[in-house]
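So this first bit is one chain, no partners, the form predicted alone, shown in structure tokens.
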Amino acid sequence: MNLADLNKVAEAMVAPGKGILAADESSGTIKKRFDTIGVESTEDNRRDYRELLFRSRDAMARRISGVILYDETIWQKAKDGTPLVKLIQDAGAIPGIKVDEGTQALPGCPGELVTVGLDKLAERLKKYYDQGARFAKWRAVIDIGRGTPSHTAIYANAHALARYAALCQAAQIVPIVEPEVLMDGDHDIDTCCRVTEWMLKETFQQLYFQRVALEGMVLKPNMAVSGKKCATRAPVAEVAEKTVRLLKNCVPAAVPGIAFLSGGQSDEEATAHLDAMNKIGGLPWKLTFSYGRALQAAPQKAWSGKSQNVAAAQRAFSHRAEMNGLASLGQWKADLEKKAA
């Protein structure tokens, strides 16, 4: 492992004013997204859609540091025969790859899940590195409900994240460590804080046990937010203050940066929360974004599978990338959204 090179990539992934495009939707997930815009989820349509994002040269060059790809996408070529990985590299961004293989029921823990995919991961990582990937992503999913999460679920998922991260670094690939506490329930923000703190502390304990170099990784956590079904949603200032406090309690300063997932927040919510945290300032790590739906919902709707809509879709993507790039610097203002509309 060459830690200096890993650190260089990790720092580039959280470069000021830039964030990570999560374009790693599984075939099932992107089918659901395409269903909402009336587009058939064929291999060609998936390629065409992702190609239009990667060819958004201004947005990619100015505001996107890296792109997380799905296994199908990392091997695909654009219509003109250019590898999609090369489009990303030519735009100045870093190709990455989702390497987990989804979730399975956790034995003895009804309703809880554990992420799988460690078997033969070392072999897959070598192939992905040869294909141009310089970072990877593994997502753990923790649900809040009656009696959950259990210690078993927290431990099993944190342990898997750490083993994945160690394998990545051995393959000279920067791991994005993504422990996601879901916002699907009716819990309040303080419950989210407690569970997220528990998950993060166990994750960093396991990273230590697996000898993962913190300087060569990026953390991708959820923000501290109220559950979607909670009667009272915490305001932006409270989300920012409690998330920052939580992270300071859990995340060592050696970690170069934290790239938040949007986790079901609306486009502007995710942007406003990120901006408010950066306005607090005085943080030991960079705070940026690693958004999927919060960057892509608008361009998907604008595109709707029609070639004549590509330019409009690229404008929509560029706008969301610009808004989040500004938020990562603490320079976003709500009236910038209104001006664009």
Second form
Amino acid sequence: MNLADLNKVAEAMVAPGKGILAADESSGTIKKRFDTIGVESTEDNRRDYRELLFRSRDAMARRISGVILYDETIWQKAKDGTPLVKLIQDAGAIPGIKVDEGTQALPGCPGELVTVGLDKLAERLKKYYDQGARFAKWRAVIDIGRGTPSHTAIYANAHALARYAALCQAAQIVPIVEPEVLMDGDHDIDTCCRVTEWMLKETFQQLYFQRVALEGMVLKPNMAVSGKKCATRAPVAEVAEKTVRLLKNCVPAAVPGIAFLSGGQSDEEATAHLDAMNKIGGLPWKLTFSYGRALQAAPQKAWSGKSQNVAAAQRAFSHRAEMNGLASLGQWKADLEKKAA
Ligand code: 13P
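Form predicted in complex with ligand 13P, following the form predicted alone:
Up next: the whole complex, starting with the chain shown before.
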């Protein structure tokens, strides 16, 4: 492992004013997204859609530091034969790859899941590196329910995240460590804080046990938010204040950056929350975005599978990338959204 080089990549992933595009929806997830816009999920449609994002030159160059790809996409070529990886590199962004293989039921823990994919991961990482990937992603999923999460689920998922991260660094790939506490459910923001703190503490403990170099990773957590079905919704200032406090208590300063997932927040909420945290300032790490839905919902709708809508979809994507880029600097204003509408 060359830690200086890993650190350089990690720093580039959280460069000021930039964030990560999570375009790594699995075949099942992208089908769900396409179903909502009435588009059939064929290999060509998935390619055409992702190609239009990666060809949004201005947004990609100005606001996107890296793109997380799904296995299918990292091998795909654009319509004109250019590898999609090359489109990303030519725009000055770094290609990354989702390497977990989804979740399975955790034995003995009804309703709880553990992320799988460690077997043969070293071999897969080598192939992905040769194909241009310089970072990877592994997502653990923790659900808040009655009596859950269990310690077993927290421990098993944190352990797998740390094993993955160590394998990545050995393969000279920066791991994005993603312990996601879901916002489904009716829990309040303080419950989200407690469970997220538990998961983050366990994750950093396991990263230490697996000898992961913190300077060569990026953390991708959820924010501290109210559950979707909670009767009261914490306002933006409370989300920002509680998330920053939580992270300061759990994330060592050696980690170069934290790139949040959007997790089902609305586009504008995800932007406003990130902006409010950066306006607090005085943080030991960069705080930016690694959004899937909050960057792509608007362009997907604008595109709706029609080639005549490509330019409109690219405008919608560029707008969200610009708004989130500003939020990563604490320079976003709600007025900027209205101006674009
Ligand atoms: P969302 O921003 O849609 O939560 O997706 C981010 C991601 O990569 C989840 O693994």
